[in-house]
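Next up: just one chain, as structure tokens, the form predicted alone.
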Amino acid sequence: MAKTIREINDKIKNNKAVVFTAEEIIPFIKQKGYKKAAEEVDVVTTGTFSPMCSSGAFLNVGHPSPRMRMQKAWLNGVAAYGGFAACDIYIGATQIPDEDPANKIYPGSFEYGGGHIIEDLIAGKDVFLRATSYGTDCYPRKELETYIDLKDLNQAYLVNPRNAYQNYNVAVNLSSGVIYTYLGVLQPNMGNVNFSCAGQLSPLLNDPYYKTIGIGTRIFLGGGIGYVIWEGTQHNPTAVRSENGVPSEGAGTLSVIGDMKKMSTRYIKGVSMLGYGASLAVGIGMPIPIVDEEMIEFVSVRDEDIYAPVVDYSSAYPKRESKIVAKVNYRDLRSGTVKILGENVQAASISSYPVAREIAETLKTWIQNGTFTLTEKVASIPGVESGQTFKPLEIRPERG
């Protein structure tokens, strides 16, 4: 029998929802079968933890005295984006010092940037604001240093432009000499492999073809309130999918948003990648409502059944190549020893599975309280139908 999103959040209001984790509703499923569960269960929550690059923030600092239009600015000397007007400023979870002061202790350590500074600001410390400007008559101020704190912006928000990826690479190096990635340091010889997923716990292999979450679903987002307003950047949603529809290889993606006011540096961690530069860790879980039989049934989804490319970032990445290796899944991944080539190699994921445990409980948590009711999405993302790809850059030295 199909529910509603307004018949579940009636259930949620008079707490009487029956909620269950992704990880949990899995031998539940098993114990009671899809009829039965879908009828029983009303949401299922899901997490993860990660490196999310595509991540950054929106801050409004207000106006100084005399006014300024910031057209360049600089939060503890990482560069951020002053294209708009007078004073807001973007800066990017990636975003680097000009003169990188982790190279005095370690050469590409990268040991700070734009995500530290987003971690800074939700820990309530002072952050350092440069600004220059060449002046106008309504905002003649060309010159400005003060110190900002969150409590002080009139408006901060986390946009992130591509966050939750659905699957992604597993990275190792078949070169003689260690390499250093946005997926970690990598071993030569395939010494190591290295994977960022939470697999059975992940947002969109739970829902792997957007039939709940779309623009205007609420979500955790950094330990606070989030919505989804776009589809994100590279959304792949045509590529290869097993017969469960979980893509074998990355595919959609989700553009966020949220209040860093009611955030926590438990869910929002700048990262330093050593030589290969900064990030910052997102946690995000994502209520899925189970409407019907067919919802039970994607939830259903356990790490073996979630398989990911293994990928040479030695070589095939670097120039776009898409020679795959082998295909991995997620429960041999995550027992720390994968068989790949004939050959055991340890595994590790840059991802934290226990965080995206907890996110995805502390969502449960809130829906069993009546404190977080679910949203109909007012339009979807792309889905297979669509037959949206990603395309890669081609290069053209000519017009036309």
The other form holds:
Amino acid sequence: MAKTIREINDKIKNNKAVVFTAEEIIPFIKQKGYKKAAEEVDVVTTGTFSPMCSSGAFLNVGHPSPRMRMQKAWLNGVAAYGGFAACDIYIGATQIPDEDPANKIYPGSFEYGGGHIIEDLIAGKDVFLRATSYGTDCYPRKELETYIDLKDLNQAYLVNPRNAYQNYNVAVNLSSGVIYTYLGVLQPNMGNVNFSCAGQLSPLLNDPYYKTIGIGTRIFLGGGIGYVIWEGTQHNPTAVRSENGVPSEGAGTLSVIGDMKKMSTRYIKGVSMLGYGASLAVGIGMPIPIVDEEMIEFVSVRDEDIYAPVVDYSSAYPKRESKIVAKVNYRDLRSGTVKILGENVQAASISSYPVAREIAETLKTWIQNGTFTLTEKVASIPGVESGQTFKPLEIRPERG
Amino acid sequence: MKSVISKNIMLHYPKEHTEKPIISNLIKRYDLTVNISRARIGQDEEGIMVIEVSGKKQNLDAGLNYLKEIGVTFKPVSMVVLMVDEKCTHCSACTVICPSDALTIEDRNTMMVSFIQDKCIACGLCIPACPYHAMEMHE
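Switch over from the form predicted alone to the form predicted in complex with the partner chain, please.
Complete assembly follows, chain above in first position.
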């Protein structure tokens, strides 16, 4: 028996919606079976909290007097992009201060960057803006130095081009020296294995073919409300999938937007990855409407059903070689020890499962309280049928 | 008779020293007793070692001087590492860095990272490895 989003929303508004998190639904489906569970359940909530480097914020700081069109701008010494109309800047999560020694003293600590500025703004802190320009008749100011804070900005919203990766590489280091990566510190000779995915709680792993999540989907973003605005960069619906339809490598991504003024530093945090750089950890939760039995089958996915490729980050990854060391599942990864090439390797997560769970729980509460209703997607993001792939850059010094 | 005194210190080995018999020299040349409580040393890598070193005061001073001369830095283990609860996101990145299992997930259902102070050797490796600056070193 199929349900419409409208019918589910009517139930939400009357506080009658039956909502489970993507974890809680697993034993429920086991007990009830697909058919009965699909009839009884209206929404399943998902969550993820992890460094998501392709994130950033548009800020409109208002017009100073005299006016200025900022050509170059820095927030607490971190370069923001000002190539827009006057007073709009974009601060990217991985940008570091101009004077940061980066990896000159290896491994660099990357104490502060664009992600930390976004966190500081959400925390209500003053951030120092310095800007320069060439000056025009209509925008004569050439220099600006001022403190700004979130409440005084006209607009401040995250626009994250690539978030919520459907699945992700699992990193090991097969070399004989320690390496520092965006998946954390990797000890030599496969001393540890690091991963970054919420597994059974992860949004796109519960809607593997993007049937309900699409452009216009209302989501939990950073503690506030956000929306899916497009497929994410590197979106790859034709990635390798297991028999259950779940991708066993990177696959889908989403581009999202949301108002920073409604966000919380509990779910938006600056990140410092030793020897790698600065980033932003983003908390995302998405509701999966149980419109039919197929959707309940999708949300029944468990950690043990989701496989990810183990990749050597000392050689194969930096050289862009496609070879993988093994495939492992998230139940084994989350157990803390996983067998790779016959060896037991200690596993650690870069994403936070407890916070992912908290986000799914929070979204569930919002829906149960009637404060968060579901949206019908306006358009789909490319699926398997699109044939869309994730192309590499082939360097060509000559014009084609 | 001069009494025996002991010190708990953490040695920091530059990578060029990891294959030298430094502990052996402390024992043989300076008549010191060395009790290694924790160590993390690999070939051609920087390493750390926490030792209790004891002996007569003049021998102890001479032994520590030897360490300084060859470029092995050390500090007393009076520092304490603390976890700032509100900053920890329980990601678990630190659990594979901590050499003494002081940072660990005890309950695989909650997946919460625990910091067991008694197991901490104050080596400080977790401090730069935490992406959220949740680990701090204090006097």
